[in-house]
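Only one chain is shown below, in structure tokens, and it's the form predicted alone.
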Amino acid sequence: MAAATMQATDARVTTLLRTERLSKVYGEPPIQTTVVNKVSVEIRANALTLLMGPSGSGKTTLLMMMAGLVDVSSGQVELFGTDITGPEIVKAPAIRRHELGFIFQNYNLFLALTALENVAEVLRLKGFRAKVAYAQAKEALEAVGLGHRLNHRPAKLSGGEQQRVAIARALAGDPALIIGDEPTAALDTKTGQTITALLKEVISPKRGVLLVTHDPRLEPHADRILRIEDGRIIADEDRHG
């Protein structure tokens, strides 16, 4: 495994991700919009962290910069000990591929593939051989309660089941950090609570979960809540203990 990933394994026991005065500005002077404004924060393992704020608060942009999917205007993002905004930015794709799992609001499943194939194909992209990929995909789907739906395509699955497939896909390959962008927004209250409880169960001393949301139904499950308004973190509520 690459040196960057080995470094990630050592660092992920505590701090998985760190930002330092991170900003995103669109436009040129004199007409500029600051979407994220000098955010410094750490995301740790063994916790379900919520990044909460109203629409337009900058939470999704911040999440995308944290994952190295959106360029930063200034500041630093450190993933598992590697600064992906500096000279080591070339390592970002490998770190994302092996150490991050993504859950999207609209599931982003391949409609022509079964649940098993949706998860296995992600593992194959990570370099797993087909036999191993399918075995691990089956295990991941069973872990989220879909062992009986392996061969169903998304059109034959409920919204909650599709989100479970998305979670299984995010968990496949044992990433250190699971990131979700509004993963319960399209779900009813009962299904959303079930999905959030499931995500709570997967945290460990070597894994954390970070969810962007404006859904207050998730708050009782959180270990930590970061509240963002106008691009700034205005509150950091640590609920451990």
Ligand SMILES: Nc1ncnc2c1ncn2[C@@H]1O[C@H](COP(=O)(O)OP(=O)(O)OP(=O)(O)O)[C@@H](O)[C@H]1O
The other form holds:
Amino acid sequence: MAAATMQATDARVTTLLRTERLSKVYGEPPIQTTVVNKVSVEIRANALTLLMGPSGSGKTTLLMMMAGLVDVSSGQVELFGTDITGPEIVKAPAIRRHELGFIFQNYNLFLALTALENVAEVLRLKGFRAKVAYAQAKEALEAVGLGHRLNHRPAKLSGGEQQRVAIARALAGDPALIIGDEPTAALDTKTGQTITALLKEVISPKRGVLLVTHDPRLEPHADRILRIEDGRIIADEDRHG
Amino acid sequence: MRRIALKCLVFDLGRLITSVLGVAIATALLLAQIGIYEGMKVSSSRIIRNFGGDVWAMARGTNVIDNAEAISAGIGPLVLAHPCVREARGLIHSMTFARRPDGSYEAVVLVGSDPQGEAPYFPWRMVAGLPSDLGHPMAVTVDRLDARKLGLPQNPMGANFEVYGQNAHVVGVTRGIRSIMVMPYLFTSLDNARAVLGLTEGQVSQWVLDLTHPSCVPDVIDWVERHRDIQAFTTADWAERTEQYWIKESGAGSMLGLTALLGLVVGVVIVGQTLYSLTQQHFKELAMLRVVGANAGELVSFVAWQVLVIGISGAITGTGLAYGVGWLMEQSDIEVSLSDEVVSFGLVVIAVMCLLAAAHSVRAVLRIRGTEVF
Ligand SMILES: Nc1ncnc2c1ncn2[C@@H]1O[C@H](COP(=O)(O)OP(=O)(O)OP(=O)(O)O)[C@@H](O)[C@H]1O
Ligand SMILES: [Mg+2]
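For comparison with the form predicted alone, provide the form predicted in complex with this ligand.
Okay, now the whole complex, with that chain kicking things off.
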């Protein structure tokens, strides 16, 4: 795994992702908007990092650039040691397959598939053989407390349970960085807290979690909070002092 | 991706059934139309192709076998005089009338020929009687399918009925030899045909020439056509002219083509709609798959698996339907030729139809970047 090859002696500072003066500008001159403005951050393993800011501040845009889904206007993104802003952008899909797990505000589960299939079939797309995929999917669902719901379709699951299936889907295959965009926004407070607590549990010396949110109730769970406004990082708070 | 695609397809059972039926109906319509078209061609030129030979000679100006006038008795010896002509078989092919026992008339096609040399066995497909029995005075064959039409018993063997004022005797029964005009074929000898039609000794409506060598064909045609009352064609040419005449004359070609096209358009629309709405419904999930690393080809296979299943189940159902419809039509006198060639051609067209139907969805899926899911 690329994360391991980065060879940090102190596990707590293993850097998974690094941006350097990363910017995104939409539109043509003279009507241009700088949505992300010279952002330089490092996302590390063993931490739950929150990216917080008001609506329209550029959180999602930054996340998509970090994952190689949107072209950058300037600056760099180094994802597991690969600069995906250059010609190596072609490697981004493979890095997403192997190193990243994604969670979204909407769970994006296939209604026709059971919880188990929703997790396992994505693993198969990532290149796992069917048998391995189903075994790992089962493990991941058990890890998020859904061992008793393996063969339920999404329609038979609550919102919190559906998001847990999505988390299992993100965790299965053991990626080093989990990225979530407002994963609790569609959930009630209590369920949101449970989901966040669950995401806090999955961090390890080899794995980090980066969540975009504007929900202040998640702050107590965070190891680190990046605050963004008008596309600029205005604060980088380490919650452990 | 196969499992995802197929489960999503089956999950929407109503749409799946509609689209499979869409393909099935398009397939059945298409095959039936091509089958009828081919059936028309086959039945219009059947006598020519079965009679065979290398060159056909007939009265100049004849555009179709069914309209051939009798030619004079002197032509026989003339065509035989060419050194390349091994054999000249006379054929009389003429419309006339038969009278049912109840006194009403029925138009029939009287075909007179004599068994001769190594010439093909004619009439072919006899289920009762022998061709040689046709030499008896006023002996004819009747097709099993036509017995009822002529007011004869279901097994017409031995029955008597009137053909253009002469009393004919059924000495043989054929099976499934039908003319394009749905008129019964009565096979008999040349002499009997002449007797009915009032022709003189030596008169026929066409001469069918067997040549010593196929390379003689142009030379023989040239030579025959030196006679100003006679024209000649190769057998294949003459069969094709006859087929073309009937397809043009009846306007059937464009009618059948239009119906088949309509079936295809309906098929494209129904299948296209189904695939597209399945794609639309799963747009976010497909974008999610793109984000987690699926490539464009894998997203396309979501549509591909679905169209494959819809297409194959629809085509199988439709082919079955077409055979059923074909069988029913055969019972009611319309010849439907569902040969292997017809079915393979039809299925290739249906495959193209499915590809067209999938194109819209494939384009939509190829536009997915992944960002749509955030
Ligand atoms: N494709 C685009 N073209 C032009 N402007 C865009 C585009 N995508 C986003 N924007 C703009 O960029 C700004 C930042 O959008 P972004 O989605 O990153 O914000 P956000 O912080 O995620 O907001 P929210 O909390 O509402 O999700 C917004 O003003 C948005 O209108
Ligand atoms: Mg956003």
